[in-house]
Structure formats: structure tokens, C-alpha cells
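Just the one chain here, laid out as C-alpha cells, in the form predicted alone.
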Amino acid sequence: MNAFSYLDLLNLLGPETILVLTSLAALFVDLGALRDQPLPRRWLAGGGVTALGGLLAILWLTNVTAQANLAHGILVVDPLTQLVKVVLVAMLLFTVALSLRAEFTEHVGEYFCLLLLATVGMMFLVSSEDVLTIFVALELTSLSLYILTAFNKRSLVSAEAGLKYFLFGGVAAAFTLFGLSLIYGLAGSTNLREIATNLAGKGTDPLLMVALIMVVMGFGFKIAAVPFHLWAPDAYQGAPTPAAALIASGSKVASFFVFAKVMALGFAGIEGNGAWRQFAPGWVPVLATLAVASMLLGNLAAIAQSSVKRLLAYSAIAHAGYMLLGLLAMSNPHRRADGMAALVYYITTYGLTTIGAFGVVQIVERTGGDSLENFAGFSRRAPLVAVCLMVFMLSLAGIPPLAGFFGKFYLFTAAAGAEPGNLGLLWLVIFAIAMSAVSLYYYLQVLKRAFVAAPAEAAIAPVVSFMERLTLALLALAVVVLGALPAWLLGPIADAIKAAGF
């Protein structure tokens, strides 16, 4: 184990160990100590235990500076993976804060246990460069999220969403595993860097292209890229709102990060060409096609939605298309760091924004549902929450000086500079800018209902707890600050990427 003792290993896996122990503690506190207590008290206690474990994990992550690459990439700990783990745990904490007033289930301990296990799966996902470990971590995350999606047993919509998510996910997992097995057969290794070395010179081997397509299909499902997106609208709408927030944020962060590592490290040398009318076989033209389809379908389908949850789902599909530009920017080894920095900044700010948007939707749902009509006159019923909604929607649309604008700017710049000699991906950047303009329409539709439309006569003011106000205000403040001062996040990201030698 590279001269590492078990104590050293425990030190490296401290955050994950803390969260696993916290999941057991949440079960014990709820099922053992508080089983007969009122439901609000159980939610508060479970959330408190989970939050404490999350804070301890972040404290460990920010204070342990050890680096390691154990057992040929099964566990990789470096500043970049530690930074992404901090982001994932932070998103867990915001999700917990939005869950404290939930009433969709009486199984409080199990709910928080699944949130923690899903986060542990995501953390292992970003900490590995071995395809088998990546697959196992992916399944740990997925199984937890499948159950969370169907956790509201009182809702048939939730059960249907969970079943669809599970069935599509099972098929996607099969394709992923088959593709990885073909890669192992061709390369004779499960380590991403060794795979790239052993595949050098194979060019466009037909079997390699089949393996590549299968792996892209599997990860395309996880990131909800077209045409592997069919689960997303139903899952976002049917899942309990806090669970949908974690699926849309933390899951996306972990999936895109590991997808970028698989493509840039494992398939280095078979990028191909994505320049307009100069396509050459490889993963770049495949991802470019997925990006175009995702941006086009996601944005156009979002316009027709009357449910804000489904609108956010199609918006997530469109944003997956934007994020793919970060992966495409990494096709140039000399610009790989720029592409990774742009991608990590974008997925982080997008995740925070999306959690905030779902938090607002959860409050509006208490007044009757998540349809656009329920948002009518919302600014007069909950002014502070409506202002936060405006920040989140305008950031998703890419309006300056919010984080969403700078995220897109940095992402598009990295993609355009991937091939500086001929600006080969410029056509894709132009298309992404045009689709961003289209997205502004449906985001403004939500804000029009909230700030311009008159409330219905029977409309009631939602009851918003102090914790919900504080959480939404912090998320909105983060979106504003990271947009006005992007170096606060980009600086640590760039330093982490440099230290990791990515």
C-alpha cells in the first residue's frame, strides 16, 4: 500500500468515515432515542446530527493536507479532490437545512442516512482514477438517490419517478460496465492513466469506439445529457424537493468531475476533432453532438413547461450541454487546466444556485403546488424569498454580475481557446451563446409571475422558517459574491489544479 499504514489510510478517509458514522448516528438518534417524539422534533434532531457530521467532515478536509495515490489510483487524495469534496459536503448541508420543515415522510433517520450515504458515494467518486472503483462509487450514489426519489410513499408521482429513475439507471449502469470491461480487455488495466498509455497507437479501433460510446452513454445518463435525459423531468418533479435539489446539484458536480477525468485522462490521445466540417473520430465530436442536442432540447422544452420543477429539470439538461464545453476544452492537453478550472467553477456555482431555486420552489409548494400560476404575486407574499428567487433565476440565465454569467464566460472562453490555431470549437460556443439567450425567456417567465402578476384572491402567504430564510439568503449572497469576485473561488481552484498536477 505504498508504505501507508492503516492509520494513514484512516487519515486520508477521515471525511468519508465521519459521514458514514454520522449516518449510523442519525438512525440511532431517530429510531432509538426519539421514536415516540413529535415529527418536527425528530426532523430537527436528525438534521442537527447530520449537519454536525458534515461540519466535522469539512473541518477535516480543510485541515488535512496529505496527498496520496494508493493502489494504482483506487484512492487519489490531492488538493483538487479535497476541494471538490468540500463543495459536495457544503451542498449536503444546504440540502439538510432545507429539509428541516419537511413533512413528506415519518422515516426521518432513514432519510438523513441516505443523504449521507449518497454524499459518501460522491466523495469516493471524485477520489478515484480506477474504473472499477468509479463504477462501485457511482452505484452507491445512484442507489441512494433512487430511494430518495421515491421516498414520499404518499405520492404516486414520487413512486413513478423513482421507478423510472431506477430502470433507466440500471440500463445505463449495464452499458457503463460493459464499456469499461471492453476498455480493460483492450488496455489490460483499470487505471485511467495506464489505460491512456496502453491505448496509444490504437487509433480508431472499432472495438475501442464501441467501448467509448458505451461509457459516454453511461455517464450521459448521470449528467442528464440528451438523449439520455428522459428520467430527469419526472425525477425532479416527483422526488421530495430537498432530494431533487441534491440530485440536481451534488450528483451533477460529482458526475461531471469524474466524467472529465475519465475523458481527459483515460481517453487521452483519442480525442478526435470537433472543428466545424472537420470532424474526426474520437470523443470530442461525440460530446460536441451531445452538447448541441442538450442545449437545444433543454432550452426549447423548458419554454413549454407549466411546472417550475420540470422547468428546472429541462434547464438542468441545457446546462449539462454548457458544462460539456468544459470537457471539450480539456481535449487540448496544454489547455486541460483551463478547462478543468472553468468546469469546477461552473458546476460549483450552478449547484449552489440550483439548491436555492429548489428551496424557493419548496416554499411555494406549500401554497398549492409548483405551477407557474402559484408564483403569481409571490413578491408581495414573501419579499425576501422572492428577491432570492430573482438572484437564482438571473444567475441561471447568465446575467452579470452574478456567478452564472462569469461561469459561462469562463467556460466559453476555455472552449474557444481549446484549439487556438483554428478556433475549431468556436461554432459550438456561438451556438451556446444563442441558446443562453433563449433560456432568458423562460427564466423571466417565472420572475414575471412573481413580481408583475397579481396574486389570486385566494392566495395565502407561505410560512417561511428562519432557517429557510437564512439558507436562501446565504445561497443568494454566495451567487452574488462569487459573480462579483470570481477570483475568490477561481484562485483556490487554480491552485488546487496546479498542486494536483492535472
Second form
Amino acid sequence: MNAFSYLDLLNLLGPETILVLTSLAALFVDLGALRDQPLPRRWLAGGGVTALGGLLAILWLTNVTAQANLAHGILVVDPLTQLVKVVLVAMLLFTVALSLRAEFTEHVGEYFCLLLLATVGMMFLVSSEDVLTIFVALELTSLSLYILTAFNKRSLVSAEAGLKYFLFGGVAAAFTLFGLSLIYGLAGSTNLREIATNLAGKGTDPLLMVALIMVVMGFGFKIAAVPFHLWAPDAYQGAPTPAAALIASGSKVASFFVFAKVMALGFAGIEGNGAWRQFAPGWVPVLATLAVASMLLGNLAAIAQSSVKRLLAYSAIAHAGYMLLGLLAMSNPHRRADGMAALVYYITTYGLTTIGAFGVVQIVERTGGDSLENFAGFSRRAPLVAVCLMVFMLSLAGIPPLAGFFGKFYLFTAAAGAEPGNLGLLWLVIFAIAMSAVSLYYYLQVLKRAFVAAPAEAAIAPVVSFMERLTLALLALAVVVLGALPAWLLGPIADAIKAAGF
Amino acid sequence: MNVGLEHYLVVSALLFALGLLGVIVRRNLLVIYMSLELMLNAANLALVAFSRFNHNLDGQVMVFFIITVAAAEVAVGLALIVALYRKRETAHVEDLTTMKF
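Switch over from the form predicted alone to the form predicted in complex with its partner chain, please.
To see the whole picture, the full complex is given below, headed by that same chain.
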């Protein structure tokens, strides 16, 4: 282990340090100074403190260029991780902006503190290439999100959702850990790259396959891939809407990024083969199976939903299936950078879109609930928000020229080109395209209610605050611009991947 | 008898399986939590055994972190039970059926 000074460490961990201090500040400001103030003022103050910390962290991330790999991958800082961290903090900021008018709790300081801690966990997750820190960061994220899910004390379903999320998460964490311990035993190291080196030549040891499946189970839970998805619909429906937005966006971004690293770096050499009629055991066929199951079940179950939050949850499961294609594209070491670029672009745009969608659902919820009926005639009650909803839904469905289309395009191209010379994963890509056509049906169902159906007699116009209008408009604008000019995001991603030497 | 790595691994796999069985068949949340702990401790045992037989201390370091994380996890889990109990007056998983499909 090479020696390093604490000042360097502070330099590398500046953004995380800022966010941890902000989480304490949010707690103290709320509990100390604002205890007797009216609730809206406390939300505003807490949100202000959090936003300030987030902006500082983004400033630090974009201006301080540091590159290091401390203690064999315990902390890896390179342009790629910095970029993903900027995305994570941006998602935190949008979530905060959407929670300012929340009424589900009086524990404002704790709420913002947990949002920040969850984000810090995600940032550490992105920065680790070591089994130990991956596990600890995963748990920090998960534990914060369990509490956030159960944060709505007034709702009957919130605590139940939190508990289900916790139980599934606990089992998944145990599986991950057992799998990782077996891998540590087989490889004699906790560093992902060393694991790959030490495992090379072992072939398909049965114990290794067991370990691989267990690790995939754990991460499959985090990204909500079928058959480890059972928590997702309940958690999305029961959680306070801004918390659900963070679970659906930031947590997904970080989990997919680290999942990709674990698979592509840690299990390099035991990819196997998932090409049509060329099956060979390894992680590619395992993930291909998960992808098929997720796309199939996610899209078909979403059609039957009446609660829009549950619909978004099943759509998230389907999208996890598409994103797994990005991981599969990384199975070829020579094409790894393409797969990573497509994956990061997709999760970023998907995260922004889904936060926006949850923001709209939150506004509709104020008029009575989140079922499809509550969307009836929404365009006449809140035209601007309805237009934003249209942008988000069409982007999720993958309609050009929105970001969702280009995300899918790059992802599918990368997956199809992963094995040059033969058809490789083309069967999976064709299946994914067919499934995205299915998904159009339920996204249009929501839009049909909002734009075509007549509003109910007693329908009231929802109260929309300025901050919500601004956030939703910004998100919709981002989805349109990133779709029309994908190079604005893809360029930096490609540069970062090249600089990181991924 | 000479106790080797495989003996430790068999015990740890048994503990893990028992824990999983407990999570699946038990109905009381507190017992489920205990079973969850058993699964984590099975992993701990495997880590310590591997660490000793690989002559590499990383595994033992990891165990300390896992013990801490497991404690935090149970704290959060118990808090969730309290939150649920206030609303429903139950600690049984059969009663968690408000949301389905």
C-alpha cells in the first residue's frame, strides 16, 4: 500500500466531504434555528442549504481535476467517475427542487440529511473498484433509501413499502456478500482488476459460477431486474414521490455504473457466450436472460397498471432490461468503451426523464391520487406541466428526436456490434426493439388520458409552485436538447472514458 | 481430524441456507431479521476462513466492516418495524398486503 497524504485525500474526496458537511448543516439548521418556524419556511431553508452544498460539490467536481487510484482500488478518482458524480449530484438537486412543497413529514432536516447521505453513498459506489468499499457504499445508499421510502408517516402504505424494500434488500445484500466472499476466496484479492487476473485460466469452476450468480442476484436487486424486481412497484408506489424519484434515478445510475465495473473488470475472462446457438457459460448468458425477463415482464405488467407510479416502476424494470444490453456490449474488451459510453448516456437521460415524470405525478397526486383517472383532462388544467409530461413519456417510449430515442439507438448499436463478424447479440437487440414498441402502448395510455379524455366534473386545477414549473421545464428542455444534440453529452462521456483508460 | 478450508465452507454454506430458509418460512419480522443476520454471518465465516487459508488479511478487515454495517442495518430495520407497528399494530409479514401487483 503506497502512502498518501491526508491533504491529497481531502482533495480527491472534496465533493463527498462537502455533501456530508451539508447533511449535518441541514440537520442543525432545521433542528437548531428553525424549530418553531412554519413548515413551508423550514422546507425552503433545508432545501436551500442542500442545494447550496450540491452546487458547491458540482463546482468542485467540474473544476478540480484529479486522478488517482488509492490503495488498490479502494478509491478510484478519474474523469469518468467525476462525470458520473456530477450527474448524481444534479439528480439530487432536481429531487430537492421537487420536494420543496412536500407535506408528507415534519422531519425536514432528517429528510434532506438522508437524501444527501444516499447521494454520498452513490458517489462512493461510483468511485470504488474494491469489493469492500463497493459493499459498504452499497449499504450506505440502501439504508438511506429504505428510510426515505418509509418517510411518509401519514400514509398506510409508506412503512409497508419501506419494510418490503428493506427485506428484499437485506436478502440481496446477504447474497452479494456471500458471492463476494467466495470470489475473494477463489481469487485471493478484493480488488476487481486483481480478481480478474487471478481468476484467469480457472475456467468455469462450479464454485465460481455459484459466486457469480449470487453477485448478479445482489446487483439485480439494486437495478430492479426480473426476477429480483418484486420490491420496485411497492417501493415506488409507497415512497414519498421525490424519494421515489431519487430511487428511480440516482440509485439506478450508481448501481448500473458499479455493476458494469464489477462485470467488465472483475469478471473479465469469464464472459461466456450469449450469442444465438453458441451458448457458453459465463456472465453474458446470465445477464442476457435477466434482460429478456425484465423487458418482457416489465413491459407487459405495466400495461395492466392503474396507478401511474406503479406503471413507472414497471417501466423502470423494462428499462433496466434495455440497460443490461449496455453491460452485455461491454463483454468484448475491445468494444468496452462503446458499451460504457452508451450505458452512461442512457442512464443519465433516463434518470432525468424519470425524475421529471415523478415530478408531474406529484403534481397530479395533489388533485386526489396517482391513478390514471386522475390524469383525465390534465392538459386543460395545467397545460405547461402536461406538455412536460408528454416530453417525458415520449422520451421513455423512445420517440425521436427525444433523448430516450438516441439512448436506445446507441445502446442497441453497441450491443449489436459487441461481437463483430457474427450476429452475436442481435437476437436480443431485435427482442428489445419489439418490446419498446409494446411500451409505447402504456405511455400513450397516460398521454391519452391527459390530452384527449375529458376532465372529471369535480376536477380541480392543481397548485403548481414556481420551483416545480422551473424544474419540470428544465428537465423537459434537457430531454429535448440532449436528444437533438446528443454530442453535448456523448462528447464529454467519450473524452472521460478515454482519459480514464476504461 | 484435520479441519480444512472445505469444512469451514460447508458450515458457512449451511448457515447461509438456514438463514435463507428462516427468511422464507418464518412469519414474524423479528425472526426474519435474525435469519438475515445469520446469512451475513455465514458470509463473515467464509471470509475469515478464506483469509486464514489464503494468508491474506483483507478478508478479516472486511469482516469488521460487515459487522458494523449489519448492526446499522438492524437498527434501520427495527425503526421500520416501529413505524409499521404504529400504523398497523402488527409485526407479521402476512399482514403486509395493502399493495399487490
